[in-house]
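Only one chain is included here, represented as structure tokens and corresponding to the form predicted alone.
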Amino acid sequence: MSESKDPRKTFGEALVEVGEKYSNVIALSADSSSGSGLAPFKEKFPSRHLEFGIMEQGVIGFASGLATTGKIPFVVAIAPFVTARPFEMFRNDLGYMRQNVKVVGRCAGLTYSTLGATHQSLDDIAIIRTIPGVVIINPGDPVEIKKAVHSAAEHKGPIYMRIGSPAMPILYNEDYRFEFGKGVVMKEGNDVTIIGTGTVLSKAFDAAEILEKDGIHASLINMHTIKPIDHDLLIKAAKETRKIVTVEEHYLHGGLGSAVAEVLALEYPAPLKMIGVDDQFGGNGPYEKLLGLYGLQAGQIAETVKEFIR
């Protein structure tokens, strides 16, 4: 993991690529265009870029209308402002109407660290997961972000994708194959399975490396799709290692850990440890320090796994 890239810039590059491929792709934002990486798209396709200002509920409704005419709208803004603020419109205009709109929440999780709880998004997966038919994608590296954007443009139906803001380590080669609903085994092991997602996938990867040096052979899964989640891979992992640990930059309630717990409880009960933010609002401060505050640094994850498998 020697190289890192800005996820917002990477997203913007990918959107230009799909804009070149599909003339009906349109970018919409709510007072968030340049910060969301949309500047290159606006420069190349000025007539296909719409900036609405601070009216997120209106943007969602407008995007739904555009989708009825055959357009493929990508709505991009700060994560809590495209999920929590316009939830009713997301549920009714996009989910209930099954509109082909792609909503991208940037600076998700704790990554809007210094602005505190109002701008952090630790509940976005939980609330959007309640909407029937919406695919939820949480890419774990820059290569995966690009693959996910291309796949989102090709997918028919509403999608929510979350990305962070700090530079992300590159974990995959360009020939990496991305598929909605299919988790990816990054490491094989038989002592425990670690399931990581999104902005902290690299932390889970480093934790698995630390454990390997300590003689603990962890299997590592990248669960980039939270909904629909990969049932078959989860059951296979539970049967093979008998212990599961989830790692996410999200509340413990309603996120990846909850989704995994639901599958295990109904299909193959196995011990589960969830690592994330417990029942509290996020703090304010430098991003890496906030990750440490909630036990999401690689060394902390490794120690938690060790305690769990004892």
Contents of the next structure:
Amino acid sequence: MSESKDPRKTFGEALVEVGEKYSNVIALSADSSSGSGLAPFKEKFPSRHLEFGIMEQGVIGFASGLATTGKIPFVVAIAPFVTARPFEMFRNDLGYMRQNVKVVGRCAGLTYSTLGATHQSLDDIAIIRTIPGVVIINPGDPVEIKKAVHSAAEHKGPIYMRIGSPAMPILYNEDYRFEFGKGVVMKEGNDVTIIGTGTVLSKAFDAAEILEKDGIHASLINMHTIKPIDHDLLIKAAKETRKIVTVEEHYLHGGLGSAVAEVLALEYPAPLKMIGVDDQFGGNGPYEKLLGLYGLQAGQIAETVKEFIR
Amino acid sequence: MHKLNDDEELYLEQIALKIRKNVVRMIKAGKAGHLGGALSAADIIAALYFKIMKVNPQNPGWRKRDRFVLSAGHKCLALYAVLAEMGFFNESILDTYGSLGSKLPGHPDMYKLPGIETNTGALGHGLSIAGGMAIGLKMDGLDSKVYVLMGDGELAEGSNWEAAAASSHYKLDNLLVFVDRNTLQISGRTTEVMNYEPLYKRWEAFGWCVREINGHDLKQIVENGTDIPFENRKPSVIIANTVKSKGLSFAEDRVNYHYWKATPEEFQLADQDLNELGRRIGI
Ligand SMILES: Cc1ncc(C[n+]2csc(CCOP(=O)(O)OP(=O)(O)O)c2C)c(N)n1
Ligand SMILES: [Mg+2]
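Same protein, different state: after the form predicted alone, show the form predicted in complex with its partner chain.
Starting with the chain above, the whole complex follows.
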């Protein structure tokens, strides 16, 4: 894989761009500004950067109130602290009130690999997915992060966007077209469909290449929007390759795998294998090793796929 | 600051009585509902809508309006009654309370009726939302104010104190909170269930300018409610001492009328009390 880029830095740069475009875009921090890549935004638009301190319930409510006056608040902090911690505020003040607020959970998944389960976020997609009307975006490379931030500013309604923190390999070039709710076929193949998302899309990408070398033609889908999920593309994939494998840095319960299973079970039953973290709190250790512990390294994914389609 | 003359006071008393009557009317229609907190707040809500706030029933989304956030969403029967009285919607809607698909859920929904600013019901959300509104209005250079009504039991929610700190940090002098201190919550006396006294000192310590009034004295409500900010660059809070279920003699200051499943005899008593009050103030 070629070049990589820091997702938080990328997010921060993108926010400056949308800040230039839309004067009502504001940034809200919960003592999380610099770690969220907000430094350039703060520097450029000091009066549009609001610091709330370690107040994650409050900051969601304030964002909701700000949105009622026509602002487009982006709230960014460590993923569990803007999802699990203020869940009811997210549900009522943003979801039920249908407010135009963008919540960005950063360092999601196992990113905080050494800090342990309090800081990891393996359930954020699961819990936010239960809120009607909230769009969930899980970008898979830096270009996609940037495009998603622009789309988020243009979309009217609450959004949860999830980003990691380790450098992400660049998979797309600048003319890549991003569209909410539309999965992207990155590789065609007839033997199996691999669906990757977010921080581990690149692992799924590498796995597909490994398989190709071994003579297995996998189709690869980037499912950047977990909600609403690209229904039509899922059915099409199930029809074409029958077997489907999902890859995510999240619990198996409630994340991408579950969302795919819900569609397939009801509309086009197909054999499904989900790769992710099972029902346990995340461990601790170096990030890449931790991914390996849950079978999320490219070689492991390829092995799992082989066994599954055998 | 606006001082009420006697005529204005009488007019507001009449409005407050209509609100109380309509609260009872809705509970009759729905067979049960949150009574006590709606009645303790009826005078404050009457004064807010008919004297203190700038709102326009013909143009509910008017950009320069003042905002009302009912943080204690269970008091919404009083809000529905005042909005109907102001003409935001037809009063006949009140009779649908409790029916399937009614526009009057037991906690307010801003997408069901005009004039409702927030979806509340889970306690401890309103002040943060109001604070966000207050910042947004200031950013836009509008001099609109944000008024919040909270319960005293509600103050045990920690999220309120996050919002209280942030509102003073951001010097939100366009924000006024009324605490409906009726000294009761579901399980008993607020001081016994979870003591948050001394309220005055707590708010003051959070950087607010505090006043204490009789929450059934319309002159005091209006005089103080139209006098914000009490201090420049500080949010204001009024601790309004009230009586839960105010206006219904058999229910006043009694814990079991928080949520009322009335018997026909009680409805009769309620009508008697409110009609009697009506005769005294000329409606
Ligand atoms: C978060 C949350 N917890 C519990 C409730 C249930 N509840 C509804 S009203 C109430 C008591 C409120 O007491 P207070 O704030 O003093 O209101 P008032 O006396 O004016 O009715 C409770 C516990 C709720 N609505 N929200
Ligand atoms: Mg009370």
